[in-house]
Amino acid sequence: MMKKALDLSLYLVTDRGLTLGRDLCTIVEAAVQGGVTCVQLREKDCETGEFVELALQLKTLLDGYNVPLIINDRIDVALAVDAAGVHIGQSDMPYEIARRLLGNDKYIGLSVETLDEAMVANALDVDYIGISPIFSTQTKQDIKQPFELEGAKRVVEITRHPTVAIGGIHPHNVARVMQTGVDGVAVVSAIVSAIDPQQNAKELSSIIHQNKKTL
């Protein structure tokens, strides 16, 4: 059975450290109700058991909305909860091994932090690439020079993969990001830290669809 293409329009990346003390599942549900199309569970400092438990809770929730759950980095967790796929970075498990472990029916996204990495990714059968970061951001400080809008446009030109932009994106700049030709944007604090996550997701979703380039 062929995998259907992921809807990358509004891609939420979680961070429990930014929830302002609120329950993550509550925020995610509100975000999905507001228009989030894909959710990545990102837990860098979490015991495996806790990670699996949280992933199961989110998967049950997201299945009800038909929204895919992507696990950041941890292939074992993705397999344990039968997530839709994983997202890996340049220093995580090599793509070929990840694909062998997950099989062809799961999604694999790959972060690229330079134009060269985007070119190299053309030789890989990944399902999408994350262009990271577009702008500088507080949520991820171990990354290279921001792409900015011109860099994002260049990646879109040279890649054969669907693209999602991440890093410092919020309602005031998302239109310009979408105008680079990316397929969608990923956000963290713009939704996770929002006073009203549903309303912020709704606003982002509306701007994204108004500015999405069609073939």
The other form holds:
Protein chains: 2
Amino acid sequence: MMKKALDLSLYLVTDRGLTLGRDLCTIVEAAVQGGVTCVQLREKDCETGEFVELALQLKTLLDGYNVPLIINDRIDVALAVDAAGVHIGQSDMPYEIARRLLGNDKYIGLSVETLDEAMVANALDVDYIGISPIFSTQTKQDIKQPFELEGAKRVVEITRHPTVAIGGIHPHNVARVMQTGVDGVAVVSAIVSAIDPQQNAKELSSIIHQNKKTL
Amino acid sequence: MMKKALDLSLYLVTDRGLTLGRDLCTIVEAAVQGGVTCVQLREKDCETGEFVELALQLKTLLDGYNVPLIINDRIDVALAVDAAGVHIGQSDMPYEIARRLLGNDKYIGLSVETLDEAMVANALDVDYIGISPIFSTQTKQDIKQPFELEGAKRVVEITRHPTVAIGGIHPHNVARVMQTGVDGVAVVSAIVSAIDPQQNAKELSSIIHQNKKTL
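Can you now output the form predicted together with a further copy of the same chain? The one shown was the form predicted on its own.
First the chain shown before, then all remaining chains and molecules of the complex.
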């Protein structure tokens, strides 16, 4: 099976701690119905059995919408549920090992936190890079200096990979983020913590498509 | 490559929190020189990159002594470093998925915390079971009622698998543990926190071999 290009337009990253007590699968389904094009399951303090269970539930759900499931960090979980791929950070599995374990048919996304890391990523056959964070955010604690709009624009200029920006992106700033030339935006709380996740996804999706740079 | 039977006699499980500030690799090497026959790397709060790095160091070290390296829980890490196998608990990756991902040439050990779990394990092609815990211990918090010597004896009677007992085993009680008929004992603090890990391993190893049940 040949990989097709990933649609990074509106990329949802999960966080069960931010659902305001609601079921994650319900939120993800609403988000997908609102226009989310890719879902990353991120679990940082979860036993492997529960992680696999949750990944399987999301996989089944997302297969019905033809939306790819990406697993954060855990290549074992991605392999276990035959996810579309993984997203790795700079402290996760080294890219070359991840690629060897997953093969060429799976997507691998890599977070870059500096321009230098974006340069280094040009030597790797990653499927996309995450520009992380573009703005400061409460969702991730272990982050470096935000890129801001200017930094994101620089990354877009120097990288040979598709790009998705993450961190503090909400309806009020998503147009400006898209105007940097990124291929998409990743959000956590803007959807997961929204009163109406489907409506928020729809709003984000609409602004994203209006502001997408075309070559 | 055909799997040979794992020598479970003296099975070291690591815990970097219990080394009293000493380097883990140094302790593991001393332990192996003292008679440890199998090493399990257990890391519960470690980023994947660091886990892989540490596993690679131990793998290189242990290959030199022809001692197998088992990775706790993380099949991705085991695959990344070509470890001899994994040890999984009841809340980790389901056995069938673990076997599919690792193939038949790798060892899979499974912790059982009740007699019922030991019965269920008879239906699985695990390479050994861990009787966990045999005594109460401070090393693991998430454990059930200890088996005690009588419980371990019952597991040995009903299981079709090789067995290793874990939990609160030290030189003063290891003879009685071996007399239950288990194939070996697993220790953490008895070696990792020992003033002289090599000497403690030697002492344990000697008692284990004197008290090994032969058919």
